[in-house]
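The data below hold one chain only, encoded as C-alpha cells and taken in the form predicted on its own.
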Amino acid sequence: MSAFGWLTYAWNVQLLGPAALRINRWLSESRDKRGSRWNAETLAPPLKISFKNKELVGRHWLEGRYANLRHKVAWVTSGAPVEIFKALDYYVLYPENHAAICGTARVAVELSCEAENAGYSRDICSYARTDFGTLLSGKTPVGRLPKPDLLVACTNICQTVLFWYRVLARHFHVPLIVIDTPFVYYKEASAHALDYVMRQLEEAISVAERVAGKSLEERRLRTTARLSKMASELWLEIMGRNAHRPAPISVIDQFIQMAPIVEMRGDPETVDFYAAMLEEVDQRIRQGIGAVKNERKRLLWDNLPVWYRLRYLAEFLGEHGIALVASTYTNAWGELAPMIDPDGGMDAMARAYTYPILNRGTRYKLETMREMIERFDLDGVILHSDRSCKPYSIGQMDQRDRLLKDHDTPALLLEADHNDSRSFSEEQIANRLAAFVEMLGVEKWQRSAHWG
C-alpha cells in the first residue's frame, strides 16, 4: 500500500469515520430517550442494542468503501465458508446483505428496474437483480462497493447464486470459487457427499491463497472458527429466549439484528454484540417485558422477510396482540452452531456448510416448523410465498397442509418479494392477515380495554 493510500485508509475507517459514527449513535440514542416512531401502545419499544447493531454494520459498510487500499476483497454468498477468507485477511462482502440494505432502505425497485432494462427477467431473485443494478447504475446506500478480488459461490442456499457469479465473473475478470454441495434430500448426507465437499474446501484455500499473496495458517482459522461458532451459539441462545412469555423480542427484532451473523461471522466484535445482545433480552425478561404488549397469540415466520415493509407487519399483527416468536430464516443461521468444530478441520467445515436448511429437503423444514410449534408454543404459522425466493417457497402448499392435519396449527399463505415491493399487494396482504387474525380467535387490540 502507497503512502497516501495508508492515510486515507486510517483516516477514514480508523478514525474519522468511527467517530462520526459513534456521535450518530449517542444522538440516536438521546433522540430515543425523548419519544420514539414505535407504536408504543401495543410494542415494547426497540432494543437499545439496535443502536450499537447500526453502528456495527455502518463500520462494516464504511471499511467496504476504503477496502481495497488495504485489504483483498472476497464477494461472498452468505452460505460460503467465510472463515477461510477471514483468516486470510480477506475483507468479504455479501452482495445479498448489501441488496437487504437496499431493499429496507426503499431503493431496490430502481435499482432492479436498471437490471431489468439490461435484460435480466423479472423472474430471477430480487437480490441478484438489485446488486446487477448497481453494478450497471453505481448506484448504493452504502456509499460506494469495494472491487472484488476474489469471488465465492456455494450452491448450499440456492442454485441461483451459480448463475448470479458467473455474471460477477465475467464483469470483474476476476477469479470465482465455486463450492457444490450435494443436495441433502433428508438426515444425513453420504460420506462421499462430504468429501466431496471437503476436497472442494482444499482446493478453494489454493485459489485464496494465490489471490491472497500469503498462505492460511491453521491457528488463525482455528481461531475464526472459534468466534463464528462463539456468535452462533450466543444467537441461538437469543432465539431460545422467546420460550418464555410474553417473548421478549419478536421476529422483526431478529430479522434487524442479525446482519452481523451474517456478514461479520468470525470477528470478534460479533461475539461482543450477541453477548451485549443475549444480556438485554434477559434483563426484559426479568422485567417481564414482552415485545408485543397483551401477547395473546404466537406465530412462526417462514421464509425470507419482506424487508421493505417489516414495520407494517410489525404493528398490524401488534394491535391484535399477535407475537412473531419463530422464524426458519433466522434460526438458519444458529441451528448449525453445535456443527461448527474449530478443531475438526475441512471435515468439520465440510459437513456444517452441507446441512443449511436451503440444502436439504422439504421434509425437513417440515420437522423443524413442527418441533419450533412444541417448543416456543406457538398457535399458527405464516408461510411467506416468496416470489423470487423460489428454493425456499417450494413445498408451502403441502407443508400448509400438513401443519393443519398432522399438528392442528393453522398456517397463512402470504404471497409477496422479499426485495421487489412490486410483488406485495397490500390490500390482498391486509385481507389475507385479516382473515388469519380472525381464524386464530382475536379481535383489534383497544387501548381502553387494557389501559383505563
Contents of the next structure:
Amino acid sequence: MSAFGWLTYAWNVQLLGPAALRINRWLSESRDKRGSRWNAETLAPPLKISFKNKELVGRHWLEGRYANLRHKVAWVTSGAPVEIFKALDYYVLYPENHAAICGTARVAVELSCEAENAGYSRDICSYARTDFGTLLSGKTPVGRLPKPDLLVACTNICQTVLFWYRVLARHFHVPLIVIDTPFVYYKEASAHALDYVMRQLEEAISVAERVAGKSLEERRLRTTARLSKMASELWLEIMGRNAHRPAPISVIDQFIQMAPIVEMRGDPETVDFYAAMLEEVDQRIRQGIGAVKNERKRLLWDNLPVWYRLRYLAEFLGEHGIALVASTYTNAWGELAPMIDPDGGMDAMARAYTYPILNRGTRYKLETMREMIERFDLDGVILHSDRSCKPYSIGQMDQRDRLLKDHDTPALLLEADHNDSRSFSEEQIANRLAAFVEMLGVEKWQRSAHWG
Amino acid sequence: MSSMLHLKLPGRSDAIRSFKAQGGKIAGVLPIHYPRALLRSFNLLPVEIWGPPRIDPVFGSAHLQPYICSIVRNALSFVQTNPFQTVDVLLVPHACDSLQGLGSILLDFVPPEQPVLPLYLPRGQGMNKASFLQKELETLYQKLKNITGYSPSQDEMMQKILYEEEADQKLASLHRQRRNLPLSDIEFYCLIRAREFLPAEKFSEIAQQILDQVRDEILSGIPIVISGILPEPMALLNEITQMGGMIAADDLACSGRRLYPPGRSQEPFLRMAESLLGAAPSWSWGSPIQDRLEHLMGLIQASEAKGVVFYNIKFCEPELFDLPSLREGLQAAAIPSTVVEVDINDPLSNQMLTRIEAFLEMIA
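Given the form predicted on its own above, what does the protein look like in the form predicted in complex with its partner chain?
After this comes the whole thing, all chains and molecules, with the earlier chain placed first.
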C-alpha cells in the first residue's frame, strides 16, 4: 500500500471517522432524551444501545469505503464461514446486509429499478436486485462499496445466493468460492455430506490464502471462532430474555440490533456490544419495562423482516397491545452457537454451517416454531410469506395449517417482500392484520381506558 | 419429409404398461438430473414428471404460494393423484429452492402413497464433487434396496449403465445431426423427449432407425437456438415451423443440457457420477455463467443458428439470474436474442407468438 493510501486510511478510518461517529452518537443520545419518533404511548423507548449499534455499523461501512486501501476484501453471504476470512484479515462485506440497509433507507425500489432496467426480472430476490442496482448505478446509502477481491457463496441459506454470486463473479472477474452445503431433508445430515462440506472448507482456505497472499494461522482462526461463539451465545441469551412478561425487547428491536451478529461476527467489539445489550435488557426486566406497553398478546414472527415497514408493524401491533416476542429469523443467528467449537477444526465448522434452519426441512422449521411457542408462551404466529425468499416461504402454508389444527395456535400468512415495497399492499395487509388481531381477541388499546 | 410417420413411437402410458407387464416397476422422477441406470438396476423404469402441463393445479396451490413456478406446483398436484396409478417410488432430485422445497413438503406434510427419495446434486467447484455424488448414489442404492428388497450386483449395474450410455450417445447424435434429420421440430422433440419415459434399449432402437435416415440435405427454415427449461406447450414447435423457423439446437434443461457423456471409471457409482457431472454447463451444477455463454455460443456456431429464443418458465429464478449476462454476451457477439415467459398451464398466447414471429422476421 502506498504512503498516501496508508495515510488516507488512517486519517478516515482510524481518526476522523470514528471521532465523527462518536460525536454523532453523543448528539443522538442527547436528542433522544426529547423522546422517540415512534409511538411512545404504546411502545417502549428505543434501546439505549441502538446508538452504539449505529456507531458500530457506521464504522463498519466507513471502513468499507476505504477497505481496498489496506485489506483484501471478501463479499460473503450471511451464512458463510466468516471466521476463515476474518482470520486472514479480509474486510468482510455482506451484500445482503447492504441490501437490507437500502430497504430500511427506502432506496431499495429505486435501486431495484436500475437492475430491472438492465434486464433483471422482478421475480428474482429483491436483495440481489438492490445490490445489482448499486453495482450498476454506484448509488448506495453507505457511501461506497469496496471492490471485492474474493466472493464467497455458501448455499446454507438458499440456492439463490449461488445464482447471485455467479453474476457477481462475472461482473468483478474475481474468484468465487462456493461452499455447497447439501440440504438436510431428514433429522441429521449424512456423514458424506458433512465430509463434502469439510473438504470444501479446506479448499476455500487455500483459495482465500492465495488471494490474501498469506497463510491462515490456526491460533487466529480459533480466536475468531471463539469470538463468534461468544457473540452468538450472547445474542441467544438476549433473545431468551423474552421469555419474561412483558418481553423486554420486541422482534423489531432484534431486527435492528442484529446487524453486528451478521456482519461483524468474530470481532471483539461485537462481543462487547451484545454484552452491553444484555445488561440493558436485564435492566429493563428489573424495571418491568416491556417493549410494548400493556402487553396483552405475544406473537412469533417467521421469515425475514419487511425492512421498509418495521415502524408500521411495530406501531400497528403495539396499539393493540401485541408484542412480537420471538422470530425464527433472528433466532437463526443464535441457535447454532452451541455447535460452534473453536477447537473442533474444520469438522466442527462443517457441522455448524450445514445446520442453519434454512438448510433444513420444512418439518424442522415447524418444530422450531412449536418449541418457541412453548418456550416464549406465545399466542400466535405471523408467517411472512416473502415473495423474495422462496426457501424460507415454501412450506409455510402447511406450517400454518399444522399450527392451527395440531397446536391450536392462531397463525396468519402475510404476503409481502423483504425489500421491495411494491409487493407490500398496505390496505390488504392492514385488513389481514386487523382480522387476525380480532381473532386473537384484542381491541385497540384506548389510552382513556387505562389511564382513567 | 416426415419419417416419424413410419415409426411407432410409444406413448408414456404404453411404455409404462409394457414395462409393468414384464414385471417391472415405475419410478416417478422430478427434474432435472438423476441416475437412470441406478433405477433400472432395480427394475424401475424412470418416468419423468415435468409438471406436467395443463393439469388442475388446485392441490399444489393449496400448499404453495403463487410465486412458485408452475412446474413445481403442477408436480405437487400430479403426484398426489398417483399418476398412472402405477408409480412405485418418487425420486426428487435437488435443483433449485423450489424443487428443494417440494421434496421437503412431500416428505414432511403431504406424503404421497409412494416412498419419496430426495437426491442432492452437488454444485461446488472442487474435485470432491464426483466423490460426493458417488456416495449420494450409494445412499440411494441402499434406500432402493430397502424398498425393493433387491440388491443388484456391480455387473448388473454396469450392464444397465452401458445401456443408458448407449442411449445417451444416440440422443447426442440426434442433437448433433438435427439439421440433417428428416423430422419437423415437433417430431424431433416428441422423439427426444421419449427419453423421459422409454427404456434405454427401446429408445436406442428407435433413435438408430432415425439416425439411419440422416441425409445430406439440410432442413430448411430460419435456424434458432432455444434455451430454457422445457418447450411447453409443444404446440409452440408447430407454430415456429409455420413461421418459417426451425430449432437447430437447444439449451433446454429437459433435453440439450442432459446430453451425458459416458463415465470413465469401472466402479459403477463413480461412473454414473462422472457421466452426470459431464453434462452441459448450467446453474444446476453451479457452472460459471461464462461457461454457459461459451456453451451457447458453441451451439450457435455448430448449428449455424441466427438467434436465440430464451423460453422461460415464470418464476424460474435460476434462469432469470443468468439471462441478462447471457444476452449481454450474445449481443457483444452480434447474436440477436429474445425472451418470452410462459406458465406451463397457459395456452400459447398470441402476444408471445407475435413476439417470436417478429424476432424470426428480424433475423431472417
